[in-house]
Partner chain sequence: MKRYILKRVLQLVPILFGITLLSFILMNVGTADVIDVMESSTGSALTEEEKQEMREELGLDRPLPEQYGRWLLRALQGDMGESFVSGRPVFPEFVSKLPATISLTVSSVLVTILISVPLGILSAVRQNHFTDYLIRFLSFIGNSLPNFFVSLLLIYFFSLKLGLFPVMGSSGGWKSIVLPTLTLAIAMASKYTRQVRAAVLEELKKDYVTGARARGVRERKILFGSVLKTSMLTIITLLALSVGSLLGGTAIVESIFMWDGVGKMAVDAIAMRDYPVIQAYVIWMAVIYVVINLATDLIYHYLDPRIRLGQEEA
Amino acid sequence: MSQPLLDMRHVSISYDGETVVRDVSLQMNPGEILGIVGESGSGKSTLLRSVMGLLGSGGSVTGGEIFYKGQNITHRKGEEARKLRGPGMGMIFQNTGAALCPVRTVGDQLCECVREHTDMGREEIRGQAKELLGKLGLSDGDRILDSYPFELSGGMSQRAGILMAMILKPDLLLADEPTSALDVTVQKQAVREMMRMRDLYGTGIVVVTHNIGVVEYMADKIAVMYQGKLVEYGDAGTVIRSPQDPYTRKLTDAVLRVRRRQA
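Mind pulling up that one chain's structure, the form predicted in complex with the partner chain?
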(Lines of atoms letter the chains of each structure in order from A and count residues from 1; the text may use other names and numbers.)
(Lines give C-alpha, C1' and ligand atoms only; values in the text may rest on other atoms or scores of the structure.)
Protein backbone atom coordinates (compact mmCIF):
# COMPACT_ATOMS: atom_id res chain seq x y z
CA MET A 1 0.00 0.00 0.00
CA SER A 2 0.97 3.61 -0.49
CA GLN A 3 2.30 5.98 2.14
CA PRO A 4 0.28 6.09 5.37
CA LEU A 5 -1.84 9.21 5.93
CA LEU A 6 -0.92 9.49 9.56
CA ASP A 7 1.94 7.75 11.24
CA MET A 8 2.69 8.18 14.91
CA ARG A 9 5.89 6.61 16.15
CA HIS A 10 6.49 6.17 19.86
CA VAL A 11 4.79 9.45 20.72
CA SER A 12 4.98 10.69 24.30
CA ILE A 13 3.31 13.90 25.42
CA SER A 14 3.57 15.73 28.68
CA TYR A 15 2.01 18.72 30.34
CA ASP A 16 4.37 20.61 32.63
CA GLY A 17 6.61 17.65 33.15
CA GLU A 18 3.79 15.23 33.77
CA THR A 19 3.56 12.57 31.10
CA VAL A 20 0.00 12.06 29.93
CA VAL A 21 0.66 10.03 26.78
CA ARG A 22 3.37 7.38 26.75
CA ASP A 23 4.96 5.72 23.74
CA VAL A 24 1.99 5.51 21.41
CA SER A 25 2.48 4.18 17.89
CA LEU A 26 -0.38 4.26 15.41
CA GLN A 27 -0.72 4.16 11.64
CA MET A 28 -3.66 4.93 9.45
CA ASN A 29 -4.12 4.86 5.70
CA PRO A 30 -5.98 7.37 3.52
CA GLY A 31 -9.74 6.94 3.71
CA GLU A 32 -9.57 4.85 6.84
CA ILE A 33 -11.59 5.48 9.98
CA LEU A 34 -9.66 5.05 13.21
CA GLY A 35 -11.52 5.01 16.50
CA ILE A 36 -9.67 5.81 19.70
CA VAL A 37 -11.51 4.78 22.86
CA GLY A 38 -10.68 5.08 26.50
CA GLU A 39 -12.02 6.62 29.66
CA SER A 40 -11.62 10.23 30.70
CA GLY A 41 -8.01 11.05 31.46
CA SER A 42 -6.68 8.24 29.29
CA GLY A 43 -4.92 10.73 27.03
CA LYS A 44 -7.01 10.14 23.92
CA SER A 45 -7.94 13.79 23.38
CA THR A 46 -4.39 14.90 24.07
CA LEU A 47 -3.17 12.56 21.38
CA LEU A 48 -5.60 14.09 18.91
CA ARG A 49 -4.53 17.61 19.80
CA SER A 50 -0.88 16.75 19.31
CA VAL A 51 -1.63 15.86 15.69
CA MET A 52 -3.25 19.28 15.23
CA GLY A 53 -0.33 20.94 17.00
CA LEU A 54 -2.76 22.43 19.48
CA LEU A 55 -1.55 21.06 22.78
CA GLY A 56 -1.86 24.47 24.38
CA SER A 57 0.33 26.06 27.00
CA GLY A 58 2.56 23.72 28.92
CA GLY A 59 1.95 20.76 26.64
CA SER A 60 4.55 19.31 24.32
CA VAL A 61 5.53 16.18 22.48
CA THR A 62 8.46 14.92 24.50
CA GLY A 63 9.29 11.84 22.53
CA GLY A 64 8.65 10.16 19.22
CA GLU A 65 7.53 11.57 15.89
CA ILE A 66 4.31 12.29 14.04
CA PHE A 67 4.23 12.00 10.25
CA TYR A 68 1.46 13.35 8.06
CA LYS A 69 1.73 12.01 4.49
CA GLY A 70 5.37 11.25 5.11
CA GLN A 71 6.24 14.71 6.43
CA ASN A 72 7.44 15.03 9.96
CA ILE A 73 5.03 17.44 11.66
CA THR A 74 6.00 16.73 15.26
CA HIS A 75 7.51 20.06 16.11
CA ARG A 76 6.00 22.30 13.47
CA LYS A 77 5.22 25.73 14.74
CA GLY A 78 3.80 29.04 13.58
CA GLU A 79 2.92 29.54 9.93
CA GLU A 80 4.06 26.11 8.82
CA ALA A 81 1.76 24.41 11.25
CA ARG A 82 -1.10 26.82 10.59
CA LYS A 83 -1.08 26.21 6.83
CA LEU A 84 -1.66 22.53 7.44
CA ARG A 85 -4.68 23.13 9.65
CA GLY A 86 -7.69 23.52 7.41
CA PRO A 87 -6.51 22.28 4.01
CA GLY A 88 -4.52 19.37 5.46
CA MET A 89 -6.53 18.39 8.48
CA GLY A 90 -9.85 19.52 9.88
CA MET A 91 -11.22 19.13 13.37
CA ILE A 92 -14.67 18.55 14.83
CA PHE A 93 -15.28 19.35 18.47
CA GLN A 94 -17.61 17.92 21.07
CA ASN A 95 -19.47 21.19 21.24
CA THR A 96 -19.33 23.00 17.92
CA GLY A 97 -21.34 25.88 19.31
CA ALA A 98 -18.53 26.67 21.72
CA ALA A 99 -15.84 26.20 19.08
CA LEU A 100 -17.26 29.11 17.10
CA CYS A 101 -17.09 32.75 18.04
CA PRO A 102 -20.44 33.55 19.64
CA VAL A 103 -20.92 37.00 18.13
CA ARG A 104 -20.19 36.20 14.49
CA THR A 105 -22.28 34.22 12.04
CA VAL A 106 -21.27 30.76 10.91
CA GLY A 107 -20.89 32.00 7.32
CA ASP A 108 -18.66 34.87 8.40
CA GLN A 109 -16.32 32.53 10.24
CA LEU A 110 -16.39 30.03 7.40
CA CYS A 111 -15.27 32.73 4.97
CA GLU A 112 -12.57 33.86 7.37
CA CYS A 113 -11.24 30.33 7.56
CA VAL A 114 -11.29 29.67 3.81
CA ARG A 115 -9.73 33.02 2.93
CA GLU A 116 -6.85 32.28 5.27
CA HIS A 117 -5.90 29.47 2.93
CA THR A 118 -7.21 30.39 -0.55
CA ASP A 119 -8.21 33.52 -2.39
CA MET A 120 -11.76 32.47 -3.13
CA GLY A 121 -14.48 35.12 -3.08
CA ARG A 122 -17.27 35.17 -0.55
CA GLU A 123 -19.94 34.08 -3.02
CA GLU A 124 -17.82 31.20 -4.23
CA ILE A 125 -17.24 30.05 -0.66
CA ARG A 126 -20.94 30.23 0.14
CA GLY A 127 -21.68 28.27 -3.00
CA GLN A 128 -19.29 25.51 -2.01
CA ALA A 129 -20.63 25.53 1.52
CA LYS A 130 -24.18 25.10 0.31
CA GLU A 131 -23.12 22.31 -1.98
CA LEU A 132 -21.47 20.51 0.93
CA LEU A 133 -24.49 21.05 3.16
CA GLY A 134 -26.63 19.69 0.34
CA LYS A 135 -24.61 16.50 0.49
CA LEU A 136 -25.39 16.31 4.19
CA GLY A 137 -29.05 16.39 3.20
CA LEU A 138 -29.63 20.03 4.00
CA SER A 139 -31.29 22.08 1.29
CA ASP A 140 -31.49 25.34 3.19
CA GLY A 141 -27.77 26.12 3.51
CA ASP A 142 -28.28 29.87 3.80
CA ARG A 143 -30.06 29.44 7.08
CA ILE A 144 -27.06 27.77 8.72
CA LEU A 145 -24.62 30.24 7.19
CA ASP A 146 -26.56 33.26 8.37
CA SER A 147 -27.09 31.92 11.86
CA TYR A 148 -25.12 32.74 14.97
CA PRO A 149 -23.79 29.62 16.71
CA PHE A 150 -26.24 29.91 19.60
CA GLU A 151 -29.18 29.78 17.23
CA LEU A 152 -28.39 26.26 16.08
CA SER A 153 -29.79 23.11 17.66
CA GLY A 154 -27.44 20.29 18.63
CA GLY A 155 -27.78 18.48 15.32
CA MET A 156 -27.54 21.64 13.21
CA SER A 157 -24.57 22.75 15.21
CA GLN A 158 -22.74 19.50 14.52
CA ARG A 159 -23.47 19.90 10.80
CA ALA A 160 -21.95 23.36 10.97
CA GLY A 161 -18.96 21.74 12.64
CA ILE A 162 -18.60 19.18 9.86
CA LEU A 163 -18.97 21.97 7.30
CA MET A 164 -16.26 24.04 8.98
CA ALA A 165 -13.88 21.10 9.12
CA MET A 166 -14.58 19.80 5.63
CA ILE A 167 -14.91 22.97 3.54
CA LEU A 168 -11.27 22.82 2.46
CA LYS A 169 -11.52 19.08 1.75
CA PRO A 170 -8.74 17.98 4.09
CA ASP A 171 -7.42 14.44 3.81
CA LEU A 172 -7.61 13.94 7.53
CA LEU A 173 -10.54 14.69 9.79
CA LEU A 174 -10.03 14.64 13.54
CA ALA A 175 -13.16 14.33 15.64
CA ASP A 176 -12.99 14.84 19.40
CA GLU A 177 -16.03 13.30 21.09
CA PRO A 178 -18.17 14.50 18.18
CA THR A 179 -21.39 12.90 19.38
CA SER A 180 -21.12 12.95 23.17
CA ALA A 181 -23.20 16.06 23.64
CA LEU A 182 -25.96 14.82 21.36
CA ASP A 183 -29.13 12.89 21.96
CA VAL A 184 -29.14 9.36 20.61
CA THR A 185 -31.29 10.10 17.60
CA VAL A 186 -29.11 13.02 16.56
CA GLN A 187 -25.97 11.08 17.39
CA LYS A 188 -26.64 8.45 14.79
CA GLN A 189 -27.31 11.11 12.18
CA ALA A 190 -24.00 12.83 12.91
CA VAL A 191 -22.12 9.55 12.69
CA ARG A 192 -23.67 8.82 9.32
CA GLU A 193 -22.79 12.28 8.06
CA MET A 194 -19.15 11.82 8.97
CA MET A 195 -19.05 8.48 7.23
CA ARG A 196 -20.61 10.07 4.18
CA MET A 197 -17.72 12.53 4.06
CA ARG A 198 -15.34 9.61 3.91
CA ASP A 199 -17.32 7.97 1.14
CA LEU A 200 -17.49 11.19 -0.90
CA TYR A 201 -14.03 12.62 -0.44
CA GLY A 202 -11.94 9.69 0.76
CA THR A 203 -11.16 11.53 3.98
CA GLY A 204 -9.37 9.62 6.68
CA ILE A 205 -11.10 10.10 10.03
CA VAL A 206 -9.80 9.75 13.57
CA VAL A 207 -12.67 9.69 16.03
CA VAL A 208 -11.99 9.93 19.74
CA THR A 209 -14.86 8.87 21.95
CA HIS A 210 -15.79 7.00 25.07
CA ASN A 211 -18.79 5.54 23.30
CA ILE A 212 -17.92 2.02 22.15
CA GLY A 213 -21.11 1.85 20.11
CA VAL A 214 -20.08 4.77 17.93
CA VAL A 215 -16.64 3.34 17.28
CA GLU A 216 -17.99 -0.12 16.59
CA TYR A 217 -20.42 1.35 14.07
CA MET A 218 -18.03 3.52 12.10
CA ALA A 219 -14.38 2.54 12.65
CA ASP A 220 -12.19 0.30 10.52
CA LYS A 221 -9.50 0.18 13.16
CA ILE A 222 -9.73 0.66 16.89
CA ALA A 223 -7.11 1.87 19.34
CA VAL A 224 -7.76 1.42 23.05
CA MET A 225 -6.01 3.77 25.45
CA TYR A 226 -5.64 3.35 29.17
CA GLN A 227 -3.70 5.64 31.50
CA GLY A 228 -1.80 7.27 28.66
CA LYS A 229 -0.76 4.03 27.02
CA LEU A 230 -2.00 2.29 23.94
CA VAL A 231 -3.14 -1.08 25.24
CA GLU A 232 -4.69 -2.51 22.12
CA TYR A 233 -4.75 -1.61 18.45
CA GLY A 234 -6.17 -3.55 15.56
CA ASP A 235 -9.07 -4.18 13.20
CA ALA A 236 -12.36 -3.05 14.69
CA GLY A 237 -14.04 -6.43 14.56
CA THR A 238 -11.11 -8.22 16.15
CA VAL A 239 -10.70 -5.75 18.99
CA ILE A 240 -14.41 -5.78 19.84
CA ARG A 241 -15.00 -9.52 19.47
CA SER A 242 -11.78 -10.98 20.77
CA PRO A 243 -9.94 -8.42 22.87
CA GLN A 244 -6.48 -9.47 23.98
CA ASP A 245 -5.68 -6.90 26.63
CA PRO A 246 -7.35 -7.31 30.04
CA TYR A 247 -8.47 -3.66 30.11
CA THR A 248 -10.05 -3.91 26.66
CA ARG A 249 -11.84 -7.03 27.83
CA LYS A 250 -13.12 -5.20 30.87
CA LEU A 251 -14.23 -2.33 28.67
CA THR A 252 -16.08 -4.41 26.11
CA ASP A 253 -17.67 -6.48 28.86
CA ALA A 254 -18.88 -3.33 30.56
CA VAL A 255 -20.81 -2.11 27.55
CA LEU A 256 -24.48 -2.71 28.08
CA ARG A 257 -26.17 -3.61 24.86
CA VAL A 258 -29.75 -3.31 23.90
CA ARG A 259 -31.20 -6.78 23.41
CA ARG A 260 -33.09 -6.63 20.17
CA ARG A 261 -35.24 -9.26 18.61
CA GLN A 262 -33.23 -11.92 16.82
CA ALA A 263 -33.80 -11.16 13.18
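Cool, the form predicted in complex with the partner chain is there; where's the form predicted alone?
Since only the chain itself is given, any partners or molecules it might have are not part of what comes next.
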Protein backbone atom coordinates (compact mmCIF):
# COMPACT_ATOMS: atom_id res chain seq x y z
CA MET A 1 0.00 0.00 0.00
CA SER A 2 1.26 3.50 -0.84
CA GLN A 3 2.45 5.90 1.84
CA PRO A 4 -0.31 8.29 3.03
CA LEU A 5 -0.19 11.74 1.51
CA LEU A 6 -1.51 13.30 4.70
CA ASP A 7 -1.63 11.63 8.11
CA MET A 8 -2.96 13.51 11.15
CA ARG A 9 -2.51 11.58 14.39
CA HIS A 10 -4.45 12.63 17.51
CA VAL A 11 -4.08 16.32 16.68
CA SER A 12 -5.17 18.94 19.21
CA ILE A 13 -4.94 22.68 18.53
CA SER A 14 -5.15 25.61 20.94
CA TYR A 15 -5.42 29.39 20.69
CA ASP A 16 -4.03 31.34 23.63
CA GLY A 17 -4.27 28.28 25.84
CA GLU A 18 -7.85 27.38 24.90
CA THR A 19 -8.25 24.05 23.08
CA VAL A 20 -10.36 24.44 19.93
CA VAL A 21 -9.63 21.09 18.21
CA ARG A 22 -9.39 17.89 20.22
CA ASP A 23 -7.73 14.58 19.33
CA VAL A 24 -8.43 14.45 15.58
CA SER A 25 -7.01 11.58 13.50
CA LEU A 26 -7.40 11.62 9.70
CA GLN A 27 -5.56 9.94 6.85
CA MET A 28 -5.70 10.28 3.08
CA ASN A 29 -3.78 8.72 0.20
CA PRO A 30 -2.44 10.39 -2.97
CA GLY A 31 -5.25 11.31 -5.34
CA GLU A 32 -8.00 11.05 -2.74
CA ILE A 33 -10.52 13.76 -1.96
CA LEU A 34 -11.35 14.26 1.71
CA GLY A 35 -14.30 16.44 2.63
CA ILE A 36 -14.43 18.00 6.10
CA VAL A 37 -17.89 19.27 7.02
CA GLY A 38 -19.47 20.94 10.02
CA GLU A 39 -21.05 24.17 11.15
CA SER A 40 -19.16 27.44 11.70
CA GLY A 41 -16.80 27.22 14.67
CA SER A 42 -16.46 23.44 14.54
CA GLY A 43 -12.70 23.59 13.90
CA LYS A 44 -12.68 22.73 10.18
CA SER A 45 -10.62 25.71 8.97
CA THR A 46 -8.31 25.56 12.00
CA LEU A 47 -7.49 21.95 11.16
CA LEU A 48 -6.69 22.93 7.56
CA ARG A 49 -4.47 25.84 8.58
CA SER A 50 -2.50 23.60 10.94
CA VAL A 51 -1.36 21.55 7.93
CA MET A 52 -0.05 24.66 6.17
CA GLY A 53 1.55 26.09 9.31
CA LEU A 54 -0.76 29.12 9.18
CA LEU A 55 -2.41 29.09 12.58
CA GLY A 56 -1.24 32.64 13.23
CA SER A 57 -0.56 34.44 16.47
CA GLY A 58 -1.54 32.49 19.56
CA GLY A 59 -2.32 29.31 17.65
CA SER A 60 -0.36 26.08 17.99
CA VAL A 61 -0.61 22.32 17.68
CA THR A 62 -0.57 21.24 21.33
CA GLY A 63 -1.02 17.50 20.86
CA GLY A 64 -0.44 14.82 18.25
CA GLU A 65 1.49 14.93 14.98
CA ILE A 66 0.93 15.85 11.32
CA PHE A 67 2.77 13.93 8.58
CA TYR A 68 3.00 14.91 4.89
CA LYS A 69 4.44 12.14 2.67
CA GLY A 70 5.92 10.56 5.76
CA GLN A 71 7.61 13.78 6.97
CA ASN A 72 6.65 15.15 10.35
CA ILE A 73 5.58 18.75 9.62
CA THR A 74 3.81 19.42 12.92
CA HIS A 75 5.96 22.35 14.01
CA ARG A 76 7.55 23.53 10.77
CA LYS A 77 7.59 27.30 10.43
CA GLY A 78 9.24 30.03 8.40
CA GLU A 79 11.47 28.90 5.54
CA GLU A 80 10.88 25.20 6.27
CA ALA A 81 7.12 25.66 5.94
CA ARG A 82 7.45 27.88 2.85
CA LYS A 83 9.37 25.21 0.96
CA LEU A 84 6.44 22.82 1.35
CA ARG A 85 4.03 25.28 -0.25
CA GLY A 86 3.57 25.67 -3.99
CA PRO A 87 4.25 22.41 -5.84
CA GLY A 88 3.93 20.50 -2.56
CA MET A 89 0.88 22.03 -0.93
CA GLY A 90 -1.44 24.76 -2.16
CA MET A 91 -4.29 26.48 -0.35
CA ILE A 92 -7.48 28.15 -1.50
CA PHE A 93 -8.57 30.61 1.19
CA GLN A 94 -12.18 31.36 2.05
CA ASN A 95 -11.56 35.09 1.62
CA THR A 96 -9.01 35.40 -1.16
CA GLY A 97 -9.31 39.18 -1.28
CA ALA A 98 -7.88 39.44 2.24
CA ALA A 99 -5.01 37.08 1.33
CA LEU A 100 -3.82 39.15 -1.65
CA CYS A 101 -1.62 42.24 -1.47
CA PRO A 102 -3.87 45.25 -2.29
CA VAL A 103 -1.15 47.37 -3.96
CA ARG A 104 0.14 44.81 -6.48
CA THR A 105 -1.64 43.37 -9.49
CA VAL A 106 -2.90 39.81 -9.45
CA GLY A 107 -0.50 38.97 -12.29
CA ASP A 108 2.55 40.32 -10.44
CA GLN A 109 1.66 38.33 -7.32
CA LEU A 110 1.05 35.20 -9.36
CA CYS A 111 4.39 35.50 -11.18
CA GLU A 112 6.26 36.00 -7.92
CA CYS A 113 4.59 32.93 -6.43
CA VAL A 114 5.41 30.69 -9.41
CA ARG A 115 9.01 31.95 -9.76
CA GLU A 116 9.69 30.99 -6.14
CA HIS A 117 9.39 27.36 -7.20
CA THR A 118 10.07 27.18 -10.98
CA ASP A 119 12.14 28.83 -13.71
CA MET A 120 9.09 29.67 -15.85
CA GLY A 121 9.14 33.03 -17.62
CA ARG A 122 6.49 35.72 -17.19
CA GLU A 123 4.74 35.09 -20.52
CA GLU A 124 4.58 31.33 -19.93
CA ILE A 125 3.08 31.92 -16.50
CA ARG A 126 0.49 34.32 -17.89
CA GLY A 127 -0.39 31.90 -20.68
CA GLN A 128 -1.03 29.06 -18.25
CA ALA A 129 -2.95 31.41 -15.96
CA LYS A 130 -5.26 32.57 -18.74
CA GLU A 131 -5.90 28.97 -19.80
CA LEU A 132 -6.89 28.01 -16.25
CA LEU A 133 -9.03 31.14 -15.81
CA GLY A 134 -10.85 30.17 -18.99
CA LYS A 135 -11.67 26.80 -17.47
CA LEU A 136 -13.09 28.68 -14.50
CA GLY A 137 -15.42 30.59 -16.81
CA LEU A 138 -13.39 33.79 -17.26
CA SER A 139 -12.39 34.71 -20.80
CA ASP A 140 -10.83 38.12 -19.97
CA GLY A 141 -7.69 36.73 -18.38
CA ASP A 142 -5.45 39.68 -19.29
CA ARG A 143 -7.78 42.16 -17.58
CA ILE A 144 -7.91 40.05 -14.41
CA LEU A 145 -4.15 39.56 -14.27
CA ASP A 146 -3.57 43.30 -14.77
CA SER A 147 -6.11 44.25 -12.08
CA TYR A 148 -5.53 45.06 -8.45
CA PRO A 149 -7.51 42.90 -5.99
CA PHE A 150 -9.84 45.79 -5.05
CA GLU A 151 -10.82 46.15 -8.72
CA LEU A 152 -12.27 42.63 -8.83
CA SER A 153 -15.65 41.42 -7.65
CA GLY A 154 -15.79 38.92 -4.81
CA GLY A 155 -16.39 36.05 -7.21
CA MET A 156 -13.56 37.06 -9.53
CA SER A 157 -11.21 37.54 -6.60
CA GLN A 158 -12.06 34.05 -5.37
CA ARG A 159 -11.31 32.54 -8.77
CA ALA A 160 -7.98 34.40 -8.79
CA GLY A 161 -7.22 32.67 -5.49
CA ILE A 162 -8.17 29.28 -6.95
CA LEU A 163 -5.85 30.03 -9.87
CA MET A 164 -2.90 30.85 -7.60
CA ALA A 165 -3.36 27.67 -5.58
CA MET A 166 -3.76 25.38 -8.58
CA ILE A 167 -1.31 26.72 -11.16
CA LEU A 168 1.68 24.80 -9.70
CA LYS A 169 -0.32 21.54 -9.68
CA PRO A 170 0.37 20.78 -6.00
CA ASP A 171 0.38 17.24 -4.69
CA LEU A 172 -1.99 18.35 -1.92
CA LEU A 173 -4.62 21.06 -2.40
CA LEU A 174 -6.25 22.45 0.74
CA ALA A 175 -9.50 24.26 -0.03
CA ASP A 176 -11.18 26.31 2.72
CA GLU A 177 -14.78 27.00 1.65
CA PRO A 178 -13.54 27.46 -1.94
CA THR A 179 -16.98 28.08 -3.46
CA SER A 180 -18.66 30.16 -0.74
CA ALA A 181 -18.18 33.47 -2.63
CA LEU A 182 -19.25 32.08 -6.02
CA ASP A 183 -22.64 31.86 -7.66
CA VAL A 184 -24.10 28.42 -8.36
CA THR A 185 -22.91 28.15 -11.97
CA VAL A 186 -19.33 29.13 -11.13
CA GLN A 187 -19.35 26.85 -8.07
CA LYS A 188 -19.89 23.92 -10.41
CA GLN A 189 -17.04 25.03 -12.70
CA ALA A 190 -14.65 25.44 -9.76
CA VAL A 191 -15.54 22.05 -8.28
CA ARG A 192 -15.15 20.31 -11.65
CA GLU A 193 -11.76 21.96 -12.24
CA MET A 194 -10.48 20.81 -8.84
CA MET A 195 -11.66 17.28 -9.61
CA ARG A 196 -10.03 17.49 -13.03
CA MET A 197 -6.71 18.28 -11.31
CA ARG A 198 -7.11 15.08 -9.34
CA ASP A 199 -7.80 13.12 -12.51
CA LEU A 200 -4.93 14.64 -14.52
CA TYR A 201 -2.21 15.07 -11.92
CA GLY A 202 -3.19 12.81 -9.02
CA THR A 203 -3.69 15.81 -6.73
CA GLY A 204 -5.01 14.95 -3.29
CA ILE A 205 -7.63 17.44 -2.11
CA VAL A 206 -8.97 18.36 1.31
CA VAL A 207 -12.09 20.51 0.96
CA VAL A 208 -13.55 22.20 4.02
CA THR A 209 -17.18 23.32 3.78
CA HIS A 210 -20.44 23.61 5.66
CA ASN A 211 -22.18 22.41 2.48
CA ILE A 212 -22.44 18.64 2.67
CA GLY A 213 -23.87 18.62 -0.85
CA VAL A 214 -20.46 19.72 -2.22
CA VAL A 215 -18.60 16.89 -0.49
CA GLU A 216 -21.30 14.40 -1.42
CA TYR A 217 -20.45 15.23 -5.04
CA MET A 218 -16.65 15.41 -4.65
CA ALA A 219 -15.34 13.34 -1.79
CA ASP A 220 -14.00 9.80 -1.43
CA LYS A 221 -13.95 10.19 2.37
CA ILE A 222 -15.92 12.46 4.69
CA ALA A 223 -14.96 13.75 8.13
CA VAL A 224 -17.64 15.42 10.26
CA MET A 225 -16.53 17.98 12.87
CA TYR A 226 -18.66 19.21 15.77
CA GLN A 227 -17.45 21.54 18.53
CA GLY A 228 -13.80 20.79 17.82
CA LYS A 229 -14.19 17.03 17.75
CA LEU A 230 -14.30 14.47 14.96
CA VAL A 231 -17.71 12.79 15.36
CA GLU A 232 -17.76 10.71 12.18
CA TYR A 233 -15.21 9.66 9.55
CA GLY A 234 -15.27 7.15 6.75
CA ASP A 235 -16.11 6.28 3.16
CA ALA A 236 -18.25 9.05 1.66
CA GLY A 237 -21.03 6.76 0.47
CA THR A 238 -21.33 5.08 3.85
CA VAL A 239 -21.35 8.35 5.80
CA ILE A 240 -24.00 9.86 3.50
CA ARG A 241 -26.26 6.78 3.30
CA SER A 242 -25.84 5.43 6.84
CA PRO A 243 -24.68 8.18 9.22
CA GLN A 244 -24.04 6.93 12.74
CA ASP A 245 -23.79 10.18 14.70
CA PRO A 246 -26.94 12.27 15.35
CA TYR A 247 -25.18 15.43 14.19
CA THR A 248 -24.21 13.79 10.88
CA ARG A 249 -27.83 12.69 10.39
CA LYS A 250 -28.92 16.28 10.98
CA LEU A 251 -26.50 17.51 8.30
CA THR A 252 -27.52 14.91 5.72
CA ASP A 253 -31.21 15.55 6.35
CA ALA A 254 -30.65 19.25 5.66
CA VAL A 255 -29.32 18.68 2.11
CA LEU A 256 -31.80 20.04 -0.42
CA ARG A 257 -32.76 17.45 -3.01
CA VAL A 258 -35.42 18.51 -5.48
CA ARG A 259 -37.21 15.83 -7.45
CA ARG A 260 -39.30 16.48 -10.52
CA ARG A 261 -42.96 15.65 -10.06
CA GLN A 262 -44.28 12.83 -12.17
CA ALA A 263 -47.03 13.76 -14.59
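Because the structure is predicted, anything quoted here is derived from the model rather than measured. Definition used throughout: the rigid core is the maximal C-alpha set that superposes within 1.5 Å between two forms. Positions refer to the first chain, counted from 1.
**Q** 2 Å or more on the CA of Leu163 between the two forms, with the rigid core superposed, yes or no?
**A** True for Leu163: a C-alpha shift of 2 Å or more.
**Q** So, superposing on the core, is the move of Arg122 at the CA at least 2 angstroms between the two forms?
**A** It does, since the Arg122 C-alpha is displaced 2 Å or more between the two forms after the core fit.
**Q** Please state whether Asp146 has a C-alpha shift of 2 Å or more between the two forms, with the rigid core used for the fit.
**A** Superposed on the core, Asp146 moves its C-alpha 2 Å or more between the two forms.
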